[in-house]
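Below you'll find only one chain, the form predicted alone, shown as structure tokens.
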Amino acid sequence: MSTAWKITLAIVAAVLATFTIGVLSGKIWWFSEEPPLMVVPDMDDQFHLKPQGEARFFADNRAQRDPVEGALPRVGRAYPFAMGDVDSAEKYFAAGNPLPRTDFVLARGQNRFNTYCSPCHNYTGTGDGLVQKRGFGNQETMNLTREQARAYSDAKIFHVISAGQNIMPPYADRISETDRWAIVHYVRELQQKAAAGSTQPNGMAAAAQGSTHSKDMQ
């Protein structure tokens, strides 16, 4: 066999080997609508969508999908009021905050407030969080320590957290009911601190921001 034939066969063998490896590894599968053959089916090689990215698979081209209507977390329940039903919510929750105002409840409220609320309201509740500083939203309406907000009933604060207000989205589907009431207690704490002339949250929960005792509050 001539040298030219040997080189040709070697090239063909290399191409076939590369193609075979590509098919087996799932890298080459355009000729089939079936899932690629995975040598090690460990889900390491799969299609991913980026949050808030594009996905042409869906008609609206949005990768981030809305929850199925009526879906609830296993430990949650549907919030019964819409954004504008403030009066109905205040009547329904007329008894006020069902949680006792303990150090643990305040620590839990601080933990959840810092996680979900601080991007807009800042850690002090004064409304100058990072979102507002980038031009989204009005600092005055985001200021939870202003006199108007201090006059809110606990039921109204709970309703706003649950159903949203203005540009604020509802959080009833992502924060448990118990944690929302804990946040109400912590908002009162921030308001008291601001009224007393201090912009710093109390120090008793500084180490509790990373608390993992959420099950105790459910």
Ligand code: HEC
The other form holds:
Amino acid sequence: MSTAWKITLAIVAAVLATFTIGVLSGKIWWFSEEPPLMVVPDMDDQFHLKPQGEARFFADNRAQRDPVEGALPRVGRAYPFAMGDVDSAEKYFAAGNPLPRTDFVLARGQNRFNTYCSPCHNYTGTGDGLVQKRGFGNQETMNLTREQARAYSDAKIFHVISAGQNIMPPYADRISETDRWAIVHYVRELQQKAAAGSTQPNGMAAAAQGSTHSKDMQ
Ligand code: HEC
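Could you drop in the structure for the form predicted together with heme C (HEC)? We only have the form predicted alone so far.
The complete assembly is shown below, putting the previous chain first.
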């Protein structure tokens, strides 16, 4: 046998052996559900923390961190008014809700409300969401359908969503400005329903629920 043949055979044997060992050990991805053997893993598989999880690194043991002071949103603009500065907000947003109250806007408002607000305020806005039932806050002040909250201006509701109120955290950094105004329309809808004696959330908009993963309106 020539030297060239010997080298070729050796290479073929080495490839076959590697392949066989790979398959047997479950490391070849098209035969296995196991994570593949990565010779150069780059940054594919990194240490990470889960939202709502625990992280001993931080003094409060919480993995989820608030944005650092002065962080700006990647899209949109920073909310300019501090929690409690309702007067400035009411002056600035005196024109009220800039969005028209259309079926689409209400459906979007419901979708965002159900995601971000219902854990505390419940789907009906009555303040008895799961988080409240487990001891967070006071249902009385969390009831968005109570008379006092019904009398709030659109600007004030927008301000509370954006900047928070007492123990309610601000949402300006995670819900776009347009979506916050859509939520204001939907809160109004819930308040009107409650005033009319109906506890049913908006049925018309329920059909639009499938769009949970759609991108925030900008
Ligand atoms: C983590 C729980 C939590 C979430 C989530 C939450 N809130 Fe609140 N919210 C509260 C608490 C607690 C209060 C009462 C604060 C107080 O005592 O002044 C409140 C108060 C309010 C008020 C003022 C009610 C009043 O009568 O003064 C409005 C309006 C409001 N929330 C709207 C919203 C909207 C809209 C969302 C979703 C974008 C939302 N909240 C998400 C906890 C929450």
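Numbering follows the first chain given and starts at 1. As the structure is a prediction and not an experimental result, all values here were calculated from the model. Rigid core (definition): largest C-alpha set, two forms, superposition within 1.5 Å.
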inquiry  = Once both forms sit on the same rigid core, is the C-alpha displacement of Ala55 at or above 2 Å between the two forms?
reply    = yes
task = Taking the rigid core as the superposition reference, indicate whether the CA of Pro67 shifts 2 angstroms or more between the two forms.
result = yes
task = Report, in Å with one decimal, the C-alpha displacement of Ala13 between the two forms after core superposition.
result = 21.2
